[in-house]
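The chain below stands alone and is given in structure tokens; this is the form predicted on its own.
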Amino acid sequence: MKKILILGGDGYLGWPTAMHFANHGYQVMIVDALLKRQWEERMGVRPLFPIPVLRRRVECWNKTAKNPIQVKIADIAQNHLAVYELFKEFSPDAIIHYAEQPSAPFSMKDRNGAVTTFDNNVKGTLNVLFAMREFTPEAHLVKLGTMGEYGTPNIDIEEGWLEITHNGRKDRLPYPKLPGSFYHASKVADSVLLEFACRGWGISVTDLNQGVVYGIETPETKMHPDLLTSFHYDAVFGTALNRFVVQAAKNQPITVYGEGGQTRGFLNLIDTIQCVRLAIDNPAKSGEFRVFNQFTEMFSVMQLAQKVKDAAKGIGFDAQIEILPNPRVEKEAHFYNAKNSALKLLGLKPNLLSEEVLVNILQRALLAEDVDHAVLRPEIRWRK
């Protein structure tokens, strides 16, 4: 069995990814420092549905499924010796790196949020790279990046690289980055480090620049109530569509920031796992820094809000759209054309955002009994 090490295995993406690989015959170990749960407490937010502690989730899986998951509690950013020991003992064939602070608003709250984001994200990536060089130089690293690294340039967004001509000379260079927050800037720093490690050390990396993820269920999360993944709807850790769905289901206005023309790539949680699986099963070559733009569709924020409004109307809810002053510093109307052909060439079969999908998420949100309406509106602003 191929050994898969999943860093950040307690998270929204990490937990269903771990179950998927275990369910398909891989030997899986997940590592997590449980920091996200601490950050949630610090910000006064929680997932829509209560989530069992990690060891209980793992015990439930190991009793429910045929192929067990191993677990280790470790902080990959602050304890490099633990990372080294982990790589030496487990000797993974592939590493899936989700173990990062994932929120732009968290990183913009204050100095502490920004420093925590860089300290966790960049140091963690460096520790993983050095552990790979020392103990598993043939392993393949699949690292979760973000489409937010690119910003919203007035040209097509290529997949990580750009062929340019300047003063009569040509070269292929990393695509220019325009991060929109300290969180996105930490991801840019990760990408720079990864590219250099491939070029300098010969390791293999796939950098997945992911769009906005939505959804709550995968085939594995349905196997037992304790296997549910976290679903955030708040203005700090919740993604736009997840927040809109909960607002519509709980008779709250769907809050759009600014003009609503901000356009981004989106994908279903199921497709996130599908993309990671494709990257693992078709690894990058030695010394290759490979970048995939990981999304399936593009929508403006207003288009997304209207889709949720229409789906809610179809099941009897009169959801309203409310325009809020934009707490972020970003273009609210802009050109956006991002390429995403690489994963499709590997066999990605997208699960698109249909009304049926939205209704399913709405109906799941309706089951939540304890929604904190206060956390739905943004409190963190990019400019004071």
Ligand code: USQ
Given for the second form:
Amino acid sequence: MKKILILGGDGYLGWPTAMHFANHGYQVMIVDALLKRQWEERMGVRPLFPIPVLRRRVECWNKTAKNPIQVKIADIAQNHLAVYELFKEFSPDAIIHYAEQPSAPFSMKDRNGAVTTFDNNVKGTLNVLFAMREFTPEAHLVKLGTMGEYGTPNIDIEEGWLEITHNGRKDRLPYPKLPGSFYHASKVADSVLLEFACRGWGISVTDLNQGVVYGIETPETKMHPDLLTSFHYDAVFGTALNRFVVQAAKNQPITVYGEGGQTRGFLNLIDTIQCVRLAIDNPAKSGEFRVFNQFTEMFSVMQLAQKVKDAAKGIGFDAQIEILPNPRVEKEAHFYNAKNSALKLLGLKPNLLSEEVLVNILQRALLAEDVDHAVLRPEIRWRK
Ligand code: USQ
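Right, the form predicted on its own is done, so what does the form predicted together with the named molecule look like?
First the chain shown before, then all remaining chains and molecules of the complex.
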């Protein structure tokens, strides 16, 4: 049975990933420091539906399913000895690393937000790399990066690497990075460390440069009410489409920042798990730093808002789009053409954003009883 260590297994992506791998016969251990729950508390926000404490959701899984999940509470950034212990004892074949502060606005709120993000994300990645070198040099690390590492350059975005000819000479170099927040910059720093560790130590890494994820359910979250995942709609931890759906369901304006021409890659939560599974089942070679762009479709923010408005109309809601002054510093109209063929070549079958998918998320969001309208509006600005 392949042993998978999931770092950040209590999160929006980590929890359904853990259940998926357990459900498909892998031996799964999740590690989490529960920091996201503390950051939520600090920012005064909660997931759309209350999430049981980690012990309870794991107990629920272990009673509901055949293959149990093991769990360990540890801070991988601040306690490297705990990380070493874990790698030594569990000896994973593969590691899925989600244990990072995931929000761009959180990282831009003040100095503390930026430093917390770097301290957690970059130090955690370093500790994982040293633990791998020491105890599991043959293991495969699957690391969640972000499409936001590239920014919005005026040329095609390749998958991690770029063939360059300069002054008559050629090379294959890491694709240039233009992160749009300190959060995205922390992921760029991670990528630099990972590439060096592959080149220097011969370990194998897949860096998944993921787009914006949407969705609320996976086959495993539907197995029991206590197995749902942590879905955010607030302006700090909620991502664009998830926020728009809750805004429409609760008769609040859909908040488009600026012109709405900002174009990004998007994917369904189900496809996040499909992509991670493909990466795990088809590992990078020894010493390889492999980068996949992980998204299935590209939309502008305004196109998304319009899609949500149309889907809401189909079930009798008259959702309004409100254009807000952009709290971020980003291009609002730009060229965007990102490649995403590597995962498709491995067999990814995209679940695209149909009206039916949107209506499903809308109907799920309608069941939420306690939506805090105050956290729907962005408070954090990139510029003072
Ligand atoms: N946006 C709006 N209105 C909103 C929220 C967002 O117009 O109410 C716009 C933003 O200005 C931005 C775009 O939608 O242009 C995407 O924003 P987002 O908050 O959905 O995504 P982002 O901050 O980039 O971060 C999210 C996740 C992060 C992940 C990233 C993938 O929080 O963990 O890495 O998506 S990507 O965007 O491809 O970098």
